[in-house]
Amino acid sequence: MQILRESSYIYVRNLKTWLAQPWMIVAAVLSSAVMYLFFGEPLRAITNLPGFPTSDYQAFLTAMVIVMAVVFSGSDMAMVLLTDIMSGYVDKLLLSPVNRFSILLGTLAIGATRAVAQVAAILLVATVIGVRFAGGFPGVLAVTLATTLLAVAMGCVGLIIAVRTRSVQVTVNSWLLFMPLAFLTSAFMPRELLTGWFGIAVGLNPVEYILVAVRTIIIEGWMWEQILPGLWVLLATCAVLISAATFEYRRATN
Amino acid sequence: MHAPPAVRVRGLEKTYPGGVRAVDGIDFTVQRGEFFGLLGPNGAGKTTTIKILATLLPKTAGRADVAGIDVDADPRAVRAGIGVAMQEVGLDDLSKGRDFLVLQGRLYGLGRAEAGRRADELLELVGLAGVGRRRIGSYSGGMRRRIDLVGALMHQPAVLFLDEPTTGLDPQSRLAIWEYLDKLNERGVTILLTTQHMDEADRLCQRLAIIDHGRLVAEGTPAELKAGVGGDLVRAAFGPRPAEADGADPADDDTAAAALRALPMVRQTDAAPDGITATVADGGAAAPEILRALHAAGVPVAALTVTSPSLDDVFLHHTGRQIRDTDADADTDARVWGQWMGVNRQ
């Protein structure tokens, strides 16, 4: 119990903080508002594609605008956390008599929170849109919480570069090592209709089945058989970067 | 039974990786309610010595107790017992003075209400009472290192361990910071306080250790270390001689330095520049004999000032250098995640 509120108290420190920067939590939104603008719209025509799983593609899109934003929140924490190192202020924690797991805890679990509020602010554009959920309202918490999972593995591989490289250059640019994992998918086409080196990388991309599986519970609903595969894929992902990352805390922290 | 001493250091030793030797087997012992000083240069080993008591960094040989308990075998206990304020000032410039203060209290176990109140009190304290609202980013230089410090204090540690607490600061903020700490070790806080300032060394400490180089060479109370240097310094200018406009004639040097070396109460000379000093065990009775000596040696003395050692002069004797010549090495930026990361520093 002790850890729980030790990381209680590391959670509201590095959500005061968050919410001490209103423009992150803006340029967070607007960013995926944007990528409807800019990809909904001019891109429309693809629906008419034989093989084309629907025919709404601001549909087809969230998934991507949803999932794309999760990974790269990835970056973002790899920046917060080493503000704080920078800053001596991980050292003051580490000062104190409290668990080393509880500040881990505390700031994974401030990126599974950004995580949950930058979904819920894509789902709201998206339904003010005229996007609607075919797996309904357990639809939207399925595609919550297993987006919000992702961004917890996706703010572990963040953490691993923040302590591993503790370089501001490296970290602000960690963004391309996200940059294949958000790209290298069937985000704007289905992948049946990908080819050549594309689709192979795109089939050796985790986050790929992740993507397919969110995407089938808003466009298609409870479609188990491209579900279970994202699932699968999801908790593995978890479960290595997770324990990589506390690895790695515990290594540096020793 | 004897309750054990605050720190106490056997043969402690650290090798970064790369074979910097930053500790060099040192032993010192500091007692409850003491207040004690690590002066050195920079890259002397002061910060790697707080750091290993602090728990923040594993060392490489010896022992290390704090209030009688290995800093190796039961580290969480020795932080419990402790307040540390580092060097780098480790803040969270997006928290308000008043929130990091309670979020500090908390993490050190203390409740929401004995936090809160803990807080009010320290703020009023260190004067910061008035900003204890305001963003931490929004505060001066002297501010930050006020607001650390007592964030140290929060849970009211028995050790204070502080490293170099003043450097940088402006000279009304040192004195205050100074006037706080007395006070603190007055309420019966052990402190001890790395510092390159002989001035601050001198006023706060009861007891010195001087580090130079990982290890130590001396150790005492200011005045006993200044004793040791050999008693009272006179320094005599040199006047002109009447045919010369500028300065003492070159044999001034040594016939000055034979005249005076043939006084039984003189123990050292040295060159001073345009003079010489004489190291004699009392300064005042001394200063007619020198100053007879020289005058029947013919060399022209034009000001006599007898002033007692200071712990530059403790510093000089025992390493042949003065302080301020000896900051090679810097060791200011080293963070403790730096040697986690396997950065070499020290």
Given for the second form:
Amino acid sequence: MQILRESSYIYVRNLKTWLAQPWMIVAAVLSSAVMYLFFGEPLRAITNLPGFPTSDYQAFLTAMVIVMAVVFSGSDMAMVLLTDIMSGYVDKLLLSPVNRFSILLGTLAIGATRAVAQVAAILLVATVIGVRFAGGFPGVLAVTLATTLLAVAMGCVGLIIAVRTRSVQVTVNSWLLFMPLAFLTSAFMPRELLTGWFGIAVGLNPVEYILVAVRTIIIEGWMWEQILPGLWVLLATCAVLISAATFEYRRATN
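Which structure goes with the form predicted on its own, now that we have seen the form predicted in complex with its partner chain?
Partners and other molecules omitted; one chain follows.
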């Protein structure tokens, strides 16, 4: 219980810092609106292709907008911890009786909170433009939970980079590492309609299976044969990356 209490103090401190920058939520809303504007309307005719799973391309696109947002948030979470490391705040905490893993938990928790706010903003935009969720309200909750876990997993990649390099430049530019994970997916076109090397690469990308699960809940509902592979991949990804981030954090704070 002590570690949870300490983590909550660090979480609240990070939350106050984040809330002092409300433009970040505004940016999430604007970026998602721009994605719908740039891709939703121009590509709407794609739904006429044989085998396309829905007639509503905005709904098809919603999963991509959400997943892409949380994947690219990995470097943001890392910057929270790196800023505290560079400022000497973490060193001061480590000299106190605070459990060092409270710092890590507080950082992951604020990353999860930011992801929830970001996903909620995107879902709000989707609802305003007329997207209807086949999975209903439970589906909205499931999408929010799944993509929040994905954001935490991607944040762990950023944390590993941050504690390994302790470089602001490298950590800020780590979003380039997340780009293949976001774009080598069936974000704009069902995987069945993809060909060549791109179709093969999509099948090797773990984020693809999570994206398909999220999209299935949105446009088809509870089709478990498509949802379960994404769920297992998500849980495995979280387990591996959280464990790796914990190991690197322990090594860096010894």
